[in-house]
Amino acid sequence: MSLVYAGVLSHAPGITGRADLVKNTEKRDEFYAALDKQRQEIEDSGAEALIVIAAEHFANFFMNNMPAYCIGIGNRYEGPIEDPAWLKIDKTDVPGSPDLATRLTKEVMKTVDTAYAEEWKFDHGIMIPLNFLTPRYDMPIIPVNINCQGPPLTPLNRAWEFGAALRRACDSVPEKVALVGTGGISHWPATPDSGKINEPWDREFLDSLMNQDKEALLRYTDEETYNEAGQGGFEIRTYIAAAAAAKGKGELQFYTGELPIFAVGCTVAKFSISG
């Protein structure tokens, strides 16, 4: 199989534009370590290519034209589309994988209809991870992006259904490929209730991802998520398809509440490569 590595982060602008706000600095390098160590675990797989599962944030698609699923199949992407002194991420080019993004695309096609582009500008939904996984911005990034902003939003089923496309996706091919899925749990970015956590839902919710209880996992409502999570808490689904992609059982590496200058429950895990 050519799927070698399978995870899950968070991302919040916070964690790299506010980390010297930071009250809790043992758990915020608590969080940075355990950060790390997928970046050596990524690197340990022998990965030739990372696809970053992600929630797009109007940066590139808006009302007008939102796809429930793209792929990017582009030669390089530049990031942050955000202020580089806000993110403290400095502007860069990413490199892509454009012959194995288009095949993994066509792969994928076969039972979910999705988007390509061979334009992207990365946001924090895709930089805050690379900051940390591959600070050296030297893997070929395949930028994958589900629609979690913009209702109607994708069932949770049909982004368990793009997961699994994309686990076969990545079994159709020679190249050994690491993926991750990156989102808040709950959340409620740009309004009042900023830092506002729900830990005890974000932590049921990371008991059925981590046990594969995909009974569970798409039992939630997105009315439950707004009202328990915020509407951050729609990102569950690139965490979804993670699991989907990964099929086998996960192992929680870091989780913590009480970072709220994050604004978003701080996530780490990753997931045995199964079937």
Given for the second form:
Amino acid sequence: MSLVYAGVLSHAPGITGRADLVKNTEKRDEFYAALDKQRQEIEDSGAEALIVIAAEHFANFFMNNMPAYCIGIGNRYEGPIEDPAWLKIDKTDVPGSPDLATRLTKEVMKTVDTAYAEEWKFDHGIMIPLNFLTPRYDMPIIPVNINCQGPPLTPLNRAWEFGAALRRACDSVPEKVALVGTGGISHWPATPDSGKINEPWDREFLDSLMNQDKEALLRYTDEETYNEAGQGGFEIRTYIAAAAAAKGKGELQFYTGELPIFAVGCTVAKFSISG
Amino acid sequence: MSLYHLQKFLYELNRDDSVKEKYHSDLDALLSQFDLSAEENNALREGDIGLLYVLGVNGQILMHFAALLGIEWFDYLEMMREGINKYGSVRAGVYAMTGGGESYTAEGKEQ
Ligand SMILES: [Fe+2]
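Got the form predicted on its own; could you also share the form predicted in complex with its partner chain?
Every component of the complex follows; first up is the chain already shown.
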């Protein structure tokens, strides 16, 4: 067994933190409903642990020591690092899965030199997904990071290989494992351009992602991404890794560019798991 | 320029409650541990979000400092815009400014 679920979702801090400021509450609630459906699908998959491939935002790693890839093998994690009143998520303890995570890490290391960490503070990039997907914080979490913040950034083809390595690792263990990639598509978070969304760019990327069009996905250069999709666009690495892990085609369950207060095109999708 | 140290200070502040305590109780001692220019020191002391942005602090680090100072979201965005008007374009850092004039959040415009 193996990988039993793979999907992607957005993680911008406004999704919870600025929920009250939303004007288009109908769209917001549709988005929340799609996230809740994703929670249900993960529960129905029988997953015993959830891998979250995230793009952390200077919560653990700084430019003195910035791994391209890192896997959490800790027993417990804490989060959010953000002010709970600002993020509107209470500080909590999240269970890890040290034994499983260590076995997965060893398997990944056969092809990708990932870092690993026993200590990890979760920022909104993981807490937002958990807030919706494991709201009781009762599922063991294996945090995984791809550096999307501090260049030099890992090339997209390596992010793909990392996802493929995670898949091989999941298939090498007896446990049922679910995996989500969480990133942004086009967005300019935490800058004066916050709220800008390049919807055509997002839709083209999502099309390629859902169709497992590896060539199109790996063709993006960081320069193009930065110009058309902002610095937040670098987080496509997490989505690409999730697609590589799943191997099967995707189903876009929700996308909207109509919630600019969340500062990202809000996305929920799942992949079929294929051999 | 010591943008690295400026961001390092904010990184430590953002993630560590004991550093936050020190920030409130003995800011001088805390700041002395980082290799900062006078301009950076002042920007931190005065909570000059606009200048910090122009100096090149990554927004993912800066927005938490703004939250710590109790600055509301739309005010935070506005302070960065004002910083650009006052001090000019972003001077350094990974992310050169890509805009900064317009407001993209319909909710913000109405405030
Ligand atoms: Fe992010």
